[in-house]
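To begin, one chain is listed below as C-alpha cells, in the form predicted alone.
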Amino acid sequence: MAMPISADQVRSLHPYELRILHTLEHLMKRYEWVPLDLLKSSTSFSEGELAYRLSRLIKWDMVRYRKVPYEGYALIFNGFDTLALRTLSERDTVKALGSLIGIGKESVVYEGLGLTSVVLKFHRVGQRSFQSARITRGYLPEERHMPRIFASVLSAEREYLALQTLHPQVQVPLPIDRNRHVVVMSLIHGVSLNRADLLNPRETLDEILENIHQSFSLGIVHADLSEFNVLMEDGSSYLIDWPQWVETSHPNAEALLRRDVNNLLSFFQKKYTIERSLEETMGAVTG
C-alpha cells in the first residue's frame, strides 16, 4: 500500500505538474488510461514540456504510464494525495502532515496539524474491498469504469457523512473536513480496545453497546465493528472506522449489526469472562 506523498514534494511541485494532475483527474472519469495525445491537447503543453513534467511525476510515483495498446497515463494515489493535501492546506484545515499512526485494510492514517492536532485518513479502496463494497454494502455504482481513486472518494464521503450524522450523540471522532479521499477528524489519544487493560470492563461494554444503540436510533449500523476499531481514551470508548456503514433499512443491516454485536460480546467473554446473551443484547441495541 502506497504511503501519502511527503509535504516537501507537495510544496516543490511546479504549477505545470499540478495542471497535469488536475487534468488526469478530470479525464480519468472517462478513461482508465488517458491517451497521451488527449493529455497534450488538454494541457496545451509542448511535447518536450509535457514529457519532462510527466517524467518527474512518474519518478515521484504520482502518475503511472502504460505503453500498450496505446500510450496512456493514469493518476495514482500519491498524485491524488497531493491534490487533496494542497486543497486542505489552502483551506487552512491542515498546516502540516505528521507521523504515521497506522495502516488499515482500506486506509493509511496520519497525524497532522491544523488549528489543533488532527487525524488525516487517506482512504485506499483495494480491488477486493471494492468488490465487497459493491456486493455487501451497495453504495458503489454498478458501471464498469470506476478507478480505485474514485471508489476511495466515495468511501471517504461515506465515512464523513456517518461522522457528521453521529457526532455528538455517539462517541466518534469530530469530523473537521474532507477533500477527495481524505477525511480530517479530531485526534483521539488512546489505544484500541484489544490492547487496553480495562479497570471496569462491564461499564465499558455497556458504554459501547449504548453507542451502538444510539447509532442504530440515528439510522446507522457500523457493519465492521470489533475490538480493533474501538479506541479507549481516559476510560471512555470511541467508535472509529465508518466507511462501510449501512442504513438500518438496508437488507443486510440486521445481519451486519448482529455480527458487530457478536464480535464485541465474544471479545469481552474471552478476555474478561463477561457473559451476555446475544439475543437479549440485540433486543436492547435495537429497542
Ligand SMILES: Nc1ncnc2c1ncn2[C@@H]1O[C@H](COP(=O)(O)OP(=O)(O)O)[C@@H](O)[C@H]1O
Given for the second form:
Amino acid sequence: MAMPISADQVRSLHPYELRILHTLEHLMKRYEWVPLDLLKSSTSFSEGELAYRLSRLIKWDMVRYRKVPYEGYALIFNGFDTLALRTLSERDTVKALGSLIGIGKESVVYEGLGLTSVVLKFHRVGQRSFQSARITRGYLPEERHMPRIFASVLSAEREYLALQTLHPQVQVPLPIDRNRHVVVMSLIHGVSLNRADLLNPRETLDEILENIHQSFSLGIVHADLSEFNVLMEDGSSYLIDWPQWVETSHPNAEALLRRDVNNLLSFFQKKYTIERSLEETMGAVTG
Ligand SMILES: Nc1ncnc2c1ncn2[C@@H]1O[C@H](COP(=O)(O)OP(=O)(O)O)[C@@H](O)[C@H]1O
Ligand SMILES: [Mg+2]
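What would the structure be for the form predicted in complex with the ligand, rather than the form predicted alone?
All chains and molecules follow, beginning with the one already shown.
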C-alpha cells in the first residue's frame, strides 16, 4: 500500500532530482517505461550524475526501475505526490503536511495546514477500479496507455468538479485547490456516520436525503454513498468521496441513486430502527 510521504524529502529534493521527476512525468504520456537513453538526452545530465540522482529517487520510492526488455524508468506515486505537493506549496495552498487521517482503497488522506486546516486527498486509482472505470464510466481513453498516476488525475479532477458544482448548496467540503491527483478541501471535524451516536437520527436522515435531493437537482448522483462517506460535524452531515459520481442523465443514474438511498435507509433501519419506504424516498429525492 501507499507509503507515507515525507515532507523533508519533498523539501530537500535536489534541483536535478526535481528535473528528473518532471521529465519522467512528461515522457510517461508516451512511455510506460521511459528509456534511459531518452532520459539522458532530455535532461542532458552526465551519465554519472543521472545514475546517482536516479539511485536516490529509487531509494525514496519515487521512481521505479526495470531492466528488460530495455532499461526503463517510471514515475510512481511517491514521486507524483512530491510534484503535486511542491506545486500546492508554491501556490501557498498548503503550508505544511500534517498527519495521515485515512487510507482508503482509492486514496490516501492527510491533514494539512493552509489558511485553515485542510484535507489533502491523494487519489490512487487501483488497477481493478481503473478497469471498471473504463467500462462503466467511459471517460478514460480506450486505446492509449494510461498509467495509474494519470488515471488518478482524472479521478481527482472529477471529484473536484463535483465539489465545485455542489458547494455550497449541498453540504460537502469546500473545494480549495487541486493539482495533479491531489484535491485540497476543507477539513470536516468529526466522525463518519457509522461511528457517530446520533441524538436526532430522524433529523439527520432527513438532512442527508435533502442533500441527496439537492445534488440530484444539480444534476449529480453520488454513486458510492453509504454511512462511511457521510461525516458528522456538530450535528450536521457532510457528504464526501465524490470521484465516481455520475450525471443524472447517465443510463445507470437511477439504479445508482437507488443503491445510495437504499444503503442509507438500511443503515438507519439497522442502527436506529427507522422504517422508510425505498419507493417513497426515491420519489422524494428525485421530485
Ligand atoms: N474533508 C474531509 N474532512 C475530514 N476527513 C476526511 C475528509 N475527506 C476524507 N476524509 C477522511 O478520509 C477517509 C477517506 O476519504 P474518502 O474521500 O472517503 O476516500 P476513499 O475513496 O479512499 O474512501 C474518509 O473516510 C475520512 O475519514
Ligand atoms: Mg470513502
